[in-house]
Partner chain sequence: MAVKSRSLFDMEIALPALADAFKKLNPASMLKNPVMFVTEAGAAITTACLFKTAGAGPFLFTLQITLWLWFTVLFANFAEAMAEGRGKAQADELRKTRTKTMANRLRAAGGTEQVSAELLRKNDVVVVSAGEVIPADGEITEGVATVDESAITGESAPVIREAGGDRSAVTGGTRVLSDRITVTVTANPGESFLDRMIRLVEGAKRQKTPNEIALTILLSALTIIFLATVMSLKCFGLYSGISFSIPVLVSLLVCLIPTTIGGLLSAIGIAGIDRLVQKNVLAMSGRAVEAAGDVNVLLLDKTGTITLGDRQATEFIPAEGVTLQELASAAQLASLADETPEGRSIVVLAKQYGLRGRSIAELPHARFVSFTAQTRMSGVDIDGRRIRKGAAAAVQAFAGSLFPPDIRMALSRIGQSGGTPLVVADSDRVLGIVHLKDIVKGGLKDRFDRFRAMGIKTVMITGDNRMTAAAIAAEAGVDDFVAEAKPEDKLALIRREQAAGRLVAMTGDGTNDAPALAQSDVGVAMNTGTQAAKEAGNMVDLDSNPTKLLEIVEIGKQMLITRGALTTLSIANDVAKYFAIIPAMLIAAFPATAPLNIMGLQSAESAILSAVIFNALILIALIPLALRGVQFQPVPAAVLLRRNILLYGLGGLAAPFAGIKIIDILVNALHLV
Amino acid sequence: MHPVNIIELLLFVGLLLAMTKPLGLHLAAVLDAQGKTVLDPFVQPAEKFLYRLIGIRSTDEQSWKRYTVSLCAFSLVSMLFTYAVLRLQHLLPLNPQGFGPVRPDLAFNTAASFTTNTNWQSYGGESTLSYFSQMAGLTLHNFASAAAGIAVAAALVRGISRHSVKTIGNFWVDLVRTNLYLLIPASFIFALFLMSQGVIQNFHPYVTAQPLDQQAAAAQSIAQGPLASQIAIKMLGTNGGGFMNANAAHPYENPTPLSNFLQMLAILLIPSGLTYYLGRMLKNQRHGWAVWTAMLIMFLASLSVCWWSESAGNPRLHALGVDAAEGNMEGKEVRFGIFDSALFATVTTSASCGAVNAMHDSFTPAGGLMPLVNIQLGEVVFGGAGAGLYGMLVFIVLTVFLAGLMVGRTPEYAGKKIEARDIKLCALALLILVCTILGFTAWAAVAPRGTAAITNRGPHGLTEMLYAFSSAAGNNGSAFAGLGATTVWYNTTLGIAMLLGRFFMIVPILALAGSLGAKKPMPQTAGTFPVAGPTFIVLLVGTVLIVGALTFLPALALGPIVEHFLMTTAPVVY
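The structure of the preceding chain alone is requested, in the form predicted alone.
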């Protein structure tokens, strides 16, 4: 562990901590009018115009059922729009390469992927999609799906913080304000920074580069396009879909160490700020910081294992005199190295982002295990834009419930009695994720169309399938690679898993918001379990890890865990 890496990690955590409060205050002003923003004079005219265009009044609020219907209707229409754009891209403008229509199964997979904030890519962006498809079809969803996730988190926080009410906000207002006051201005500034680092932003046709020795090598086509605008929101909105197939390992998407560092920071900014927003809305800032601390502990634990394993390398290669000093450099950019590859992998799977700067399939078994576990925990280790907070709040309700059982009193959270219906809704939200991941993986493991796509047999092949459906259902979007997922069967099953993991989890969470919002407040007593301090943090972390272990440990034992022991204990065959 080089001292420079320690300094970088401390700087990363320090900047994340420093920006949590300002961003949390801004989120409170945007989502619940807790103060004014500097953007008000510039943005309010556009906001009012959009309300008139949609036909709503900003003061009208919705019940949890109307909120859910609005979100699902918006998502369905936007998904159909994206599907149409992809199928008709050969007839649409901004297609200098003359790309043809995307085939139906791939168009369905991609439309479902970007609608659900998953951004799984079964295609090579620069070799499949036109500029119009990249912008109108995909980048538009990067804003919309991220805002929808933040809106759900805000609705759940309102349900917890309010008393004896039947409404949890207005989805259309949350969608408009999140984009106008947060995602669009932040992405504009970040895109300008990325351009200053060398990220391209143009609509030029692809460039043909002639090699110096024209007889030894063929001419190379160098892709162009509006990259900076898409990359900015893909990181800030925890989307992850890259313009280029190589994603953040491509020098056009991630050209410098500074761009690499700030892209990682951008992924966790909004999820981190939402913890401060939670504390502010509940009028218990210590609770918000306790949630942030629990997330940080799990993040650092995951990073430590991944970093250690990749630095230790592969003993099979060491025995052959390969990579003995550098560690496991396979599948990694030399300009980033092991630490920045491990940090990026941990960041992007702690959040529901999916951007990558290294090949996860080339990680050691223990190194690849940690990104997989981060996703399977529900991506609550900071999590995605909004998704991380509402996922963690489910675990918080379960934690309070377990604490109440241990002391033999009715569990309470934020002055609300936690009842059987609330626990059933939390359990349903978690079971959707578990059943989708394990169910589809089991199907893939026995179906000929599932096993035909794996490039590695044995435990590594199982890990490839398990990672794919974990990434899809967890709305992460990163790929373990090594899996030929561009087939009709995988495009269809992965697309269905994405939709289940997003909307079948959101519905019980919004129902939970409605249930908690309708409850009457209860006075705190000496027996009320404190939701701040070391005891709460330990219990919350323990609840997340125990639930994850009970559900996914058997599958992990057959995949990366057994592969690790095979790598470290089995005899080397030359």
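Positions refer to the first chain, counted from 1. Computed from a prediction, not measured in an experiment: that's the story for all the values here. Heads up, when I say rigid core I mean the largest set of C-alphas that superpose within 1.5 Å between the two forms. What changes on going to the form predicted together with its partner chain:
In this overlay on the rigid core, Val538 has a C-alpha that sits less than 2 Å away from its partner position between the two forms.
With a cut-off of 2 Å and the rigid core superposed, Ala33 has a Cα displacement that reaches or exceeds the cut-off between the two forms.
For the form predicted together with its partner chain instead of the form predicted alone, what are the coordinates?
Below you will find a single chain and nothing else.
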């Protein structure tokens, strides 16, 4: 644990903290249909044009049901569009490498993956997809799915902050405004910055390079493409789908320490800002910061374990003469090293980003356990763009419900009484994630089609499958790797897991927004459950950890936990 790493971490957390309020204020303006931002003069004409195109007025509001239908319809249509683009890419322009059509199962998986903000990459970007497929088919979703996530979070926050109303906002307005006022301008600036660091942005055919030592290697084809434009939104929108198969470990995607640092920061920026937005909308900024602090505590805890474990390295390799001081460098980009890899892994799985700059498969068991746990907790540690906040709000409601009784009142959150219907909806959101992950992994573990794809026997193989379905259902998209998941079975099951994990979670959450929004508020008194301050933070962290840990501990015990003990104490090699 080098002092430089500590300084980098402090800088990282400090910058995140510093940007939370300004971004939260901007989000509050963007997510208010009548909000004023500095971008108004430039963007308003486009906004008005788009409203005319869709046929809505900015003042229109939707009930939770109509909001849900709009979101699902939009997602379905855009998913079909992407499926079509992938299947027909050989007929479409911008295909200098002349890639053929994408296989049906792979196209389904990819379309589901990008529609759900998962960005699981069953395909190899530079070896399967044309520039057009990447830009039109995928980058579209990078913007749209991120905006949809933010929209759902905003709808839920509106449900909580409003009272005695039937409407929770307008999906189309949220979609348009989030893109025009936030994602597109921010991505544009970030893309320019990335280009300054050396991220490429072109439509050239791939370059063939002749190695100096022609005996050792044949000519290499070096992929090209419009990277910067996709990378910017990939991080800001917590998408994570890289242009290249190697994702953020590729020098074209992530060329410098600065680009690496700011890409990590970009992942957590919007999720962090949304906590401020929550506090502002509930007129309880201390609550917003309490949620932020709870997230930070879990983030630092997870990072510490991962960092410690990677620094400690693998004792078995040390026994074979590998320098223990190096830590576990297997599967890591030497440009980044232990700390930046551990931090990146923690950031990308805390949020539902899924971009990677190191192979999680090659982490030590405890180091790899942490990203997996982050995903299984529901990616509520800052979390995905929007998805993190709405996931966390489910936990907040559960925390308030479980512990709230202990103040001698029936539980209430933000002045809303939490009743049977609300608990039912929260429980549904929780159940869908658990059942999808455990159900599919259990199936994979006993089905020959499932186990055939793993490249490591024993506990590590189980971890690979568990990670894949956790990543899919959690809409993370990072791969543990080591799993040959490009089979029809995996493409289909993972695709279904992504859709379940996204839409079967969003529907109860929007219903919750509707239910809370319709309630009458109760005044806050000294007898009200306090949703700020250390007690609440401890309770929230406790609830997330206990509910998450209790659910997944048995599965983890047979995977990374057993593996850890096998590595440290057992004589057997698996």
